[in-house]
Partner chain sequence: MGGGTAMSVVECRNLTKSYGKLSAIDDLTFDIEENKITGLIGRNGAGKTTLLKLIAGYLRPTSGELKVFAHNPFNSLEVSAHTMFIDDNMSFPNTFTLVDILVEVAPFYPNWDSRLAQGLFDYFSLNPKQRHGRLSKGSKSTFNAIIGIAARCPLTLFDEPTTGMDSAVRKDFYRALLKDYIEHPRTVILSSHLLGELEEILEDILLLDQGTKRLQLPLIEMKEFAIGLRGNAQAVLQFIEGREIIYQEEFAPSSLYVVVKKDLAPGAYDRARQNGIESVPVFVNDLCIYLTGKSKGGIDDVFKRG
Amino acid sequence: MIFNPDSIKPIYIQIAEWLETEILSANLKEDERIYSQYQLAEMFNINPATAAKGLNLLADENIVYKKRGLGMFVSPHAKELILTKRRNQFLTQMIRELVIEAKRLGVSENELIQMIEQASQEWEGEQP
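Sought structure, where only the one chain appears, the form predicted alone:
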(Lines of atoms letter the chains of each structure in order from A and count residues from 1; the text may use other names and numbers.)
(Lines give C-alpha, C1' and ligand atoms only; values in the text may rest on other atoms or scores of the structure.)
Protein backbone atom coordinates (compact mmCIF):
# COMPACT_ATOMS: atom_id res chain seq x y z
CA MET A 1 0.00 0.00 0.00
CA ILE A 2 1.43 3.40 -0.94
CA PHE A 3 -0.54 5.42 1.53
CA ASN A 4 -1.45 5.15 5.16
CA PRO A 5 -5.20 5.25 5.85
CA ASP A 6 -4.42 5.77 9.54
CA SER A 7 -2.35 8.88 8.88
CA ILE A 8 -3.59 12.31 9.93
CA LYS A 9 -2.75 13.40 6.37
CA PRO A 10 -5.87 13.13 4.17
CA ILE A 11 -5.83 10.34 1.59
CA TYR A 12 -6.28 12.77 -1.32
CA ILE A 13 -3.06 14.56 -0.29
CA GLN A 14 -1.26 11.22 0.00
CA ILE A 15 -2.47 10.33 -3.52
CA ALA A 16 -1.25 13.70 -4.86
CA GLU A 17 2.13 13.20 -3.16
CA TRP A 18 2.39 9.68 -4.59
CA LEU A 19 1.76 11.05 -8.08
CA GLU A 20 4.37 13.76 -7.48
CA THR A 21 6.86 11.07 -6.48
CA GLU A 22 6.02 9.14 -9.65
CA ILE A 23 6.82 12.29 -11.64
CA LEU A 24 10.06 12.91 -9.72
CA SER A 25 11.07 9.28 -10.28
CA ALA A 26 10.40 9.68 -14.03
CA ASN A 27 7.73 6.98 -13.96
CA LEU A 28 5.44 9.69 -15.32
CA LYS A 29 7.00 12.07 -17.84
CA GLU A 30 6.12 15.51 -19.23
CA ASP A 31 2.99 15.50 -21.40
CA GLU A 32 2.32 11.86 -20.50
CA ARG A 33 -1.24 10.87 -19.57
CA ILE A 34 -1.61 10.05 -15.89
CA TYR A 35 -4.02 7.76 -14.10
CA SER A 36 -7.70 8.68 -14.11
CA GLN A 37 -9.64 9.10 -10.89
CA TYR A 38 -11.27 5.74 -11.57
CA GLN A 39 -7.94 3.99 -12.14
CA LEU A 40 -6.57 5.47 -8.91
CA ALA A 41 -9.73 4.49 -7.04
CA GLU A 42 -9.40 0.93 -8.26
CA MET A 43 -5.64 0.76 -7.64
CA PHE A 44 -5.91 1.93 -4.04
CA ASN A 45 -9.44 0.87 -3.18
CA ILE A 46 -10.62 4.40 -2.48
CA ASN A 47 -13.59 6.50 -3.49
CA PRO A 48 -13.22 8.03 -6.99
CA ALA A 49 -14.14 11.43 -5.51
CA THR A 50 -11.13 11.18 -3.18
CA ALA A 51 -8.88 10.35 -6.12
CA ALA A 52 -10.37 13.24 -8.10
CA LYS A 53 -9.63 15.61 -5.22
CA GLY A 54 -5.96 14.56 -5.31
CA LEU A 55 -5.81 15.04 -9.08
CA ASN A 56 -7.49 18.44 -8.82
CA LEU A 57 -4.99 19.51 -6.19
CA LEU A 58 -2.19 18.79 -8.67
CA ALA A 59 -4.08 20.60 -11.43
CA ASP A 60 -4.52 23.65 -9.17
CA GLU A 61 -0.74 23.65 -8.66
CA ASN A 62 -0.12 23.34 -12.44
CA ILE A 63 1.65 20.03 -11.95
CA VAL A 64 -0.86 18.34 -14.25
CA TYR A 65 -3.21 19.76 -16.86
CA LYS A 66 -6.52 18.61 -18.28
CA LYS A 67 -7.22 17.83 -21.92
CA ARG A 68 -10.94 17.82 -22.33
CA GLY A 69 -12.19 14.34 -23.09
CA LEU A 70 -8.69 12.83 -22.87
CA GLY A 71 -7.76 13.03 -19.20
CA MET A 72 -4.94 14.61 -17.26
CA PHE A 73 -1.34 14.92 -18.33
CA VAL A 74 1.95 15.81 -16.66
CA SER A 75 2.70 19.49 -17.17
CA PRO A 76 5.94 20.69 -18.69
CA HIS A 77 8.25 21.67 -15.83
CA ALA A 78 6.19 19.61 -13.37
CA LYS A 79 9.36 18.15 -11.90
CA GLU A 80 10.78 21.60 -11.18
CA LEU A 81 7.49 22.75 -9.64
CA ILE A 82 7.41 19.72 -7.33
CA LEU A 83 11.06 20.13 -6.30
CA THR A 84 10.52 23.82 -5.51
CA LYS A 85 7.34 23.08 -3.56
CA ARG A 86 8.89 20.27 -1.54
CA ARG A 87 12.07 22.24 -0.82
CA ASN A 88 10.04 25.19 0.39
CA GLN A 89 7.79 23.03 2.58
CA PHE A 90 10.70 21.09 4.05
CA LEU A 91 12.92 24.08 4.70
CA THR A 92 10.09 26.20 6.09
CA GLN A 93 9.17 23.48 8.57
CA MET A 94 12.78 22.81 9.51
CA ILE A 95 13.53 26.52 10.03
CA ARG A 96 10.37 26.97 12.10
CA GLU A 97 11.40 24.10 14.38
CA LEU A 98 14.97 25.43 14.59
CA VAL A 99 13.78 28.89 15.64
CA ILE A 100 11.39 27.47 18.24
CA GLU A 101 14.11 25.27 19.75
CA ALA A 102 16.63 28.12 19.71
CA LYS A 103 14.17 30.32 21.63
CA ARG A 104 13.63 27.53 24.16
CA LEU A 105 17.39 27.29 24.64
CA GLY A 106 17.81 31.05 24.97
CA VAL A 107 19.77 31.42 21.73
CA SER A 108 19.41 34.94 20.33
CA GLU A 109 18.55 35.61 16.70
CA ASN A 110 22.08 36.92 16.05
CA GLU A 111 23.65 33.84 17.64
CA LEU A 112 21.43 31.60 15.54
CA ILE A 113 22.38 33.46 12.34
CA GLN A 114 26.06 33.14 13.25
CA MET A 115 25.64 29.41 13.87
CA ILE A 116 23.95 28.97 10.49
CA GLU A 117 26.67 30.97 8.73
CA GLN A 118 29.37 28.91 10.47
CA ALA A 119 27.68 25.64 9.50
CA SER A 120 27.40 26.85 5.92
CA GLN A 121 31.09 27.78 5.79
CA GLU A 122 32.05 24.41 7.26
CA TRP A 123 29.91 22.60 4.72
CA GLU A 124 31.43 24.60 1.84
CA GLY A 125 34.89 23.72 3.15
CA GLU A 126 34.02 20.01 3.04
CA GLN A 127 32.91 20.12 -0.60
CA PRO A 128 35.45 18.92 -3.23
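For clarity, a rigid core is taken as the largest C-alpha set superposing within 1.5 Å between two forms. These numbers come from a predicted model, not from an experiment. Residue numbers count along the first chain shown, from 1. Compared with the form predicted together with the partner chain:
- The chain behaves as two rigid units between these two forms, and the smaller unit swings by 14° against the larger after C-alpha superposition.
Output block for the form predicted together with the partner chain, input the form predicted alone:
Lone chain follows.
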Protein backbone atom coordinates (compact mmCIF):
# COMPACT_ATOMS: atom_id res chain seq x y z
CA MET A 1 0.00 0.00 0.00
CA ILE A 2 1.33 3.40 -0.92
CA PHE A 3 0.31 6.69 0.59
CA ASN A 4 0.44 9.86 -1.36
CA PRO A 5 3.66 11.46 -0.10
CA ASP A 6 2.89 14.66 -2.00
CA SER A 7 -0.45 15.10 -0.27
CA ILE A 8 -0.84 18.21 1.83
CA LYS A 9 -1.71 15.97 4.78
CA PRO A 10 1.27 14.61 6.68
CA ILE A 11 1.64 10.82 6.38
CA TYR A 12 1.01 10.23 10.10
CA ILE A 13 -2.36 11.96 9.80
CA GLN A 14 -3.15 9.86 6.72
CA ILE A 15 -2.29 6.76 8.79
CA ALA A 16 -4.58 7.86 11.64
CA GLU A 17 -7.41 8.56 9.18
CA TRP A 18 -6.96 5.20 7.50
CA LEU A 19 -7.20 3.44 10.87
CA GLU A 20 -10.31 5.47 11.72
CA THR A 21 -11.91 4.38 8.46
CA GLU A 22 -11.03 0.76 9.28
CA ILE A 23 -12.81 1.20 12.63
CA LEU A 24 -15.86 2.87 11.04
CA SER A 25 -16.18 0.08 8.49
CA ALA A 26 -15.84 -2.48 11.32
CA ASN A 27 -12.70 -4.04 9.87
CA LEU A 28 -11.33 -3.27 13.33
CA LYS A 29 -13.81 -3.94 16.11
CA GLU A 30 -13.98 -2.56 19.62
CA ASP A 31 -11.53 -4.02 22.13
CA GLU A 32 -9.71 -5.62 19.22
CA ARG A 33 -5.97 -5.12 18.95
CA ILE A 34 -4.93 -2.52 16.37
CA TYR A 35 -1.85 -2.78 14.13
CA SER A 36 1.49 -2.10 15.80
CA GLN A 37 3.78 0.72 14.67
CA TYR A 38 6.02 -1.91 13.07
CA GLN A 39 3.17 -3.53 11.14
CA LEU A 40 2.03 -0.13 9.91
CA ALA A 41 5.59 0.85 8.98
CA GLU A 42 5.92 -2.29 6.91
CA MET A 43 2.45 -1.93 5.34
CA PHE A 44 2.93 1.67 4.33
CA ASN A 45 6.69 1.69 3.74
CA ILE A 46 7.42 4.39 6.30
CA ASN A 47 9.67 4.78 9.31
CA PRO A 48 8.18 3.17 12.47
CA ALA A 49 8.46 6.54 14.27
CA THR A 50 6.07 8.07 11.73
CA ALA A 51 3.63 5.20 12.25
CA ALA A 52 3.91 5.61 16.04
CA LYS A 53 2.96 9.26 15.71
CA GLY A 54 -0.21 8.26 13.85
CA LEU A 55 -1.11 5.74 16.58
CA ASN A 56 -0.41 8.25 19.34
CA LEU A 57 -2.75 10.71 17.66
CA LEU A 58 -5.56 8.16 18.06
CA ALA A 59 -4.52 7.39 21.65
CA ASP A 60 -4.60 11.11 22.53
CA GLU A 61 -8.19 11.24 21.28
CA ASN A 62 -9.12 8.05 23.21
CA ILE A 63 -10.02 6.29 19.97
CA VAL A 64 -7.56 3.58 20.96
CA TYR A 65 -6.21 2.65 24.37
CA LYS A 66 -2.86 1.22 25.43
CA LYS A 67 -2.39 -2.01 27.32
CA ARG A 68 1.05 -2.19 28.77
CA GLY A 69 3.20 -4.65 26.85
CA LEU A 70 0.28 -5.79 24.70
CA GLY A 71 -0.14 -2.91 22.29
CA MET A 72 -3.09 -0.69 21.41
CA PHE A 73 -6.76 -1.65 21.28
CA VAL A 74 -9.88 -0.07 19.78
CA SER A 75 -11.86 1.83 22.43
CA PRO A 76 -15.48 0.78 23.08
CA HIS A 77 -16.75 4.20 21.94
CA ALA A 78 -14.31 4.63 19.09
CA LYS A 79 -16.95 4.81 16.36
CA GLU A 80 -18.94 7.57 18.06
CA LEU A 81 -15.79 9.52 18.81
CA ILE A 82 -14.67 9.36 15.20
CA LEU A 83 -18.09 10.30 13.82
CA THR A 84 -18.44 13.25 16.20
CA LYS A 85 -14.94 14.42 15.43
CA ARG A 86 -15.35 14.19 11.68
CA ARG A 87 -18.68 16.00 11.81
CA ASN A 88 -17.20 18.78 13.90
CA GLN A 89 -13.96 19.08 11.96
CA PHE A 90 -15.62 18.96 8.57
CA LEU A 91 -18.31 21.51 9.38
CA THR A 92 -16.02 23.80 11.33
CA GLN A 93 -13.56 23.84 8.46
CA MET A 94 -16.26 24.51 5.85
CA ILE A 95 -17.77 27.30 7.90
CA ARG A 96 -14.34 28.82 8.37
CA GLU A 97 -13.74 28.80 4.62
CA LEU A 98 -17.20 30.26 4.06
CA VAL A 99 -16.55 33.12 6.47
CA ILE A 100 -13.18 33.93 4.93
CA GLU A 101 -14.59 33.91 1.41
CA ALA A 102 -17.53 36.09 2.52
CA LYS A 103 -15.16 38.63 4.04
CA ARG A 104 -13.05 38.60 0.90
CA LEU A 105 -16.18 39.36 -1.17
CA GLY A 106 -17.40 42.02 1.22
CA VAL A 107 -20.47 40.03 2.33
CA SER A 108 -21.54 41.07 5.83
CA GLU A 109 -22.20 38.63 8.65
CA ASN A 110 -25.95 39.32 8.54
CA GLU A 111 -26.08 38.80 4.79
CA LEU A 112 -24.22 35.52 5.20
CA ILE A 113 -26.65 34.32 7.88
CA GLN A 114 -29.55 35.29 5.64
CA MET A 115 -28.02 33.33 2.79
CA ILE A 116 -27.65 30.27 5.02
CA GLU A 117 -31.26 30.57 6.20
CA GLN A 118 -32.43 30.96 2.62
CA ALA A 119 -30.48 27.91 1.47
CA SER A 120 -31.92 25.95 4.36
CA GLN A 121 -35.49 27.01 3.50
CA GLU A 122 -34.98 26.15 -0.16
CA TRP A 123 -33.75 22.72 0.82
CA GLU A 124 -36.78 22.20 3.12
CA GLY A 125 -39.07 23.28 0.28
CA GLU A 126 -37.53 20.77 -2.10
CA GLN A 127 -38.27 17.91 0.30
CA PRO A 128 -41.32 15.85 -0.65
